[in-house]
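The chain below stands alone, shown as C-alpha cells; this is the form predicted on its own.
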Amino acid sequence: MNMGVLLRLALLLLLVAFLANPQAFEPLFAPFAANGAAAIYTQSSLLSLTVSHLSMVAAATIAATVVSVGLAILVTRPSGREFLPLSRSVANIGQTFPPVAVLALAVPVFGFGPIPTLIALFLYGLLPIFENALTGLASIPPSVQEAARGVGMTDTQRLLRVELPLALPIILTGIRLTAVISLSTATIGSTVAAKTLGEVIIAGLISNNTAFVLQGGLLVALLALFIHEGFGLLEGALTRRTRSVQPA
C-alpha cells in the first residue's frame, strides 16, 4: 500500500471521526475562534448538514445525468441529429446563467428552501455530462456497430448493450466533474435557507469566526476529494474492462 493510499485512508477516517464527534476536535479549532467564541459549530448537526448537502448534490447530479444522456442519445441517432444545436443550447443554459442568478430568479417562484438550489445545481451540471456523453457515443468504432448489427441486435439492444457500456467511462468523467462542481456550488444554497455546509461557512463569516469557516471549507474540500477519487477509480475499472472486450 503506497503513501497516497494511506494518506487518503487517514483523511477518510479523520472525516468520519470528526462528523461522529466534532467536539473531540475542539482543541484544534479553538485557536481560530474569535474572542473566546465557540470553536465547533453546534447550531445544526454537522453530520446532518453533510448528509443534506450530499443528498442535494446527488439528486441534482442524477437529474442532470438523465437529461444530458437522454439528449446525447437523441442527437446521436440519425433521426435526431438536427436537434444537436438546440440540445447544446439547452445544456448551456446553466453556464449562461450563474448559480447565483438562478437562485435569484427561482426564489420568487419557489420560495426559500432546497428547490432553488436544486434547480441551480441541475442546470449548472448539464453541460459537462452532455458533452462527455456526446463524445462517448459518437466515438463508438464503426466496426463495433457493424458487429452488433451482424449478430441481429436491434437499435435499442445496440444502445443498451454496446454503445452505452462502451461510452460509460467517458460519461462518468462528465458526471464526476459535475458532482465535484456541484459539491462546492451547493454551499451558496444556504443563502436561500437550503440545509448545506454553506450554513457553517456563512455563520463563520457573519460572526468573524474563522473556526467555523475552516470547518465548513474543510468538510466540503474533503468530500470533493473523495467523490473525485471514487469516480476516478470507477472510471479506471470501466476503462480497463471496456478495452478488454473491444476487438483488437
Contents of the next structure:
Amino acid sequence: MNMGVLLRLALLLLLVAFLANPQAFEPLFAPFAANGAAAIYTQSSLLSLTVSHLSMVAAATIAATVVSVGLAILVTRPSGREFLPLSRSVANIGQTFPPVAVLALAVPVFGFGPIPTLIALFLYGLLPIFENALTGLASIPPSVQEAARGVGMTDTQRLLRVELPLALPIILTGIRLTAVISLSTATIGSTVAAKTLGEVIIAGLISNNTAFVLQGGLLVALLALFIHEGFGLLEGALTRRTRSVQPA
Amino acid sequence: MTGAGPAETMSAQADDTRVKRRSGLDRLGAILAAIAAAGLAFQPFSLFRANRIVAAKPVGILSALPPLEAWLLVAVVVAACAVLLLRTPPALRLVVSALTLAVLAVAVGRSGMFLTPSSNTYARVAPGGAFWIVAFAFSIALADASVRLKMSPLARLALLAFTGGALWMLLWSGAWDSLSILREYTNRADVFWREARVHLLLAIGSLAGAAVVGIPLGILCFRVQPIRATLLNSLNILQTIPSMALFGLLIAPLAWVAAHVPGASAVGIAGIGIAPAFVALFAYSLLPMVSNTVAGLESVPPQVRDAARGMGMTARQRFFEVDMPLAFPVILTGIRIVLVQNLGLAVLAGLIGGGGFGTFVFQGISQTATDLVLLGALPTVALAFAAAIVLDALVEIANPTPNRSAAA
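Right, the form predicted on its own is done; let's see the coordinates for the form predicted in complex with the partner chain.
Following is the full complex, with the preceding chain placed first.
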C-alpha cells in the first residue's frame, strides 16, 4: 500500500515538473520524434492547454451534476414519480449516443470553438450521474425513511439531512465516472477547434510525430488517473463517515 | 404517500393511479405538447442553402410546404398534441406518436421537393429546428408509451424492425431524395457502403476478438485470485488513455511490426489505416468483457454449485451446465456495453485513415459541410441505438426470472 502511495506521489511530481518545464523532458521524447522534428509541442504552452482542458471538464461536470441530481430528486418525489420509468429509459437510450456523434451534431448548431465541446461534455456527463443519483436515492432503506419521518422531519429536512447524505457516495461515483470520461472526450473537442490537450495529439497525428501523440496522451491519462484517485479518496472518506453514523 | 387514511395501505401502483386521477391532463403530455407547439411556431421547418456550404436561410412551416399540405401538417401535429395532452390509453398514444413521426418524415421530404428549384443541383434543403423539435417531442412520447405498455422484449424488437422497415421504405421510395443529406449520399453512394462495411467490421470484429480473448481471461481471473487485481487494474489504466491518443500511439508499433515481421503486411497489418483502429477498439473492449465475465461467474450462488457437486456432476459439467448458463446474461450485458461503445468509438478511426463513418464526420468538419457530418453521424447513432435495443431485449430474454436461481 505504501509503495502505491509513493508511486502516485512520484507520478504527481513528474506531472507537475513536466507541465512547469516541458523542455527539460526533451531527451525523453526525442527518440519518438520523426526525422529531427520538435519533440515537445510548443505551438501553445502545455500548461495553458492543460488548464483550459481541465476547466472545460470541470465546468461541464459541475453543470451536469447540478442538472442531473436535480432531476433525480424530482423524479423520486411522490409528485414526480410518474416520470421515473420514462426518465430511466431516456437515460438508458441517451447513453447509446456516441460522444463523437454528439460533438459532430453540435457543431452545425453552435459553430466551431469551445461551445460544442462543452455541450457534448455536459450532455454526455448527465447520464452516469443521473443513473447513480437515482440508484442512490432509491436504495435508501425504507426503515431509515420511516425513522426520519417518525422523528418529525419535514420532506425537505428528510431530503437534505437523510436522503442526500446517504446517497452522496454513490452520486460521487457517478461524478467520478463522468469526469474521467469527459477528460478523454474533451481531447476530441480539438477537432472542432476547442483548446484542449487533444490539440497536441492531433498535431502529432497530422505531422506523423509520435512524440506529440505520446505527450498529449500521457498527460490526459495521468490527469484521468489523479482525478479517479482523488474521487476515490473522497468516496472512501464519505463511506467511512456514513458507516460510523449508521450503528448509532 | 401524500394521502392519509386507507390510501396508505394501498400498493405503489394504486398510489400511482390515484395521482393520475387527480386531473384530466397528462403532465408529461402537457410538457411535450408545449415543446412541440413552440418548436413548430418559432423555429424554421426547413433550412435552405443556395449551395452546400453557405449559411442557411430559415424557412417557416407555412412557406416550406404547399399551403394545403402545410396546414394539414399543422392540423396533424395539433391533433396529436391533444391526444398527448389528455389522459389517453398508452396503446393509442403509441400509435398516434408513431403516425405523427411518419407524417413528419414524409412532410420534410415534400418540403425538400417544394423548395428546391427545378433543375438546380446546387441548392440544398435540410430539416430545420421545428422538424427536430417536433420529432424529439414525439419520440419521447413514443418511448413513454412503450414504457407504460411494459412491452415484452419481442414486442420491442418487432417495433424496432417496423421502424427500420418504415425508414427503408422512405429512403427507397425516393421521398427524401431532395434533402441535402441524401444529396451528399448520392454523390458518394459506393464510398458510403464501403465505409459502412469498414465501420461494422471495426466494431463487430474487435468485439468478437475481445470476446474470444476476454471471456477466457475472465474465467481465469475468477479462478486465480492473485491475477484478478493485477489484470483488472492494468485494463482500468488502459481505459484512461484517451481513445484518440491510443489510436495514434499504435501507429508506430504496428508500422514496425509490418516492416519486420514476415507476412504481417500481407495480412493487412500496417501503421496507418484499419489495423491501429482495430487494435485500439479491441483494447478498450477487453475491460468490460473481462469484468463482466468475472461478475457473471461471481453471481452464481454457492448453493447452486454445491447442489451440482452433490448431484455428482464433474468439474467440466458444472462449468458448462451450471456456471456458464447462469453467468451468461451478465456476459451478454458486457457484450452490449462493448458493441454500443465500439460503434461510437469507431468514428475516431476516421482521424487516422482507418475508414468507417468517421471519414465523413471529419471530412465534413474540415469542410464545414453540415450535411456531410450528418451523413457520418446519423448512421452511427442509428446503429448504436439499434444495437442497444436488440441486445437489451436479448439480455432480458436470457435473464432468468429473479426466483429461478434460488429455486434451481
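Positions refer to the first chain, counted from 1. If you superpose the two forms and keep the largest set of C-alpha atoms that fall within 1.5 Å, you have the rigid core. Keep in mind it's a predicted model, so treat the numbers as computed, not measured.
Residue displacement note: T135 has its CA displaced by under 2 Å between the two forms (rigid core superposed).
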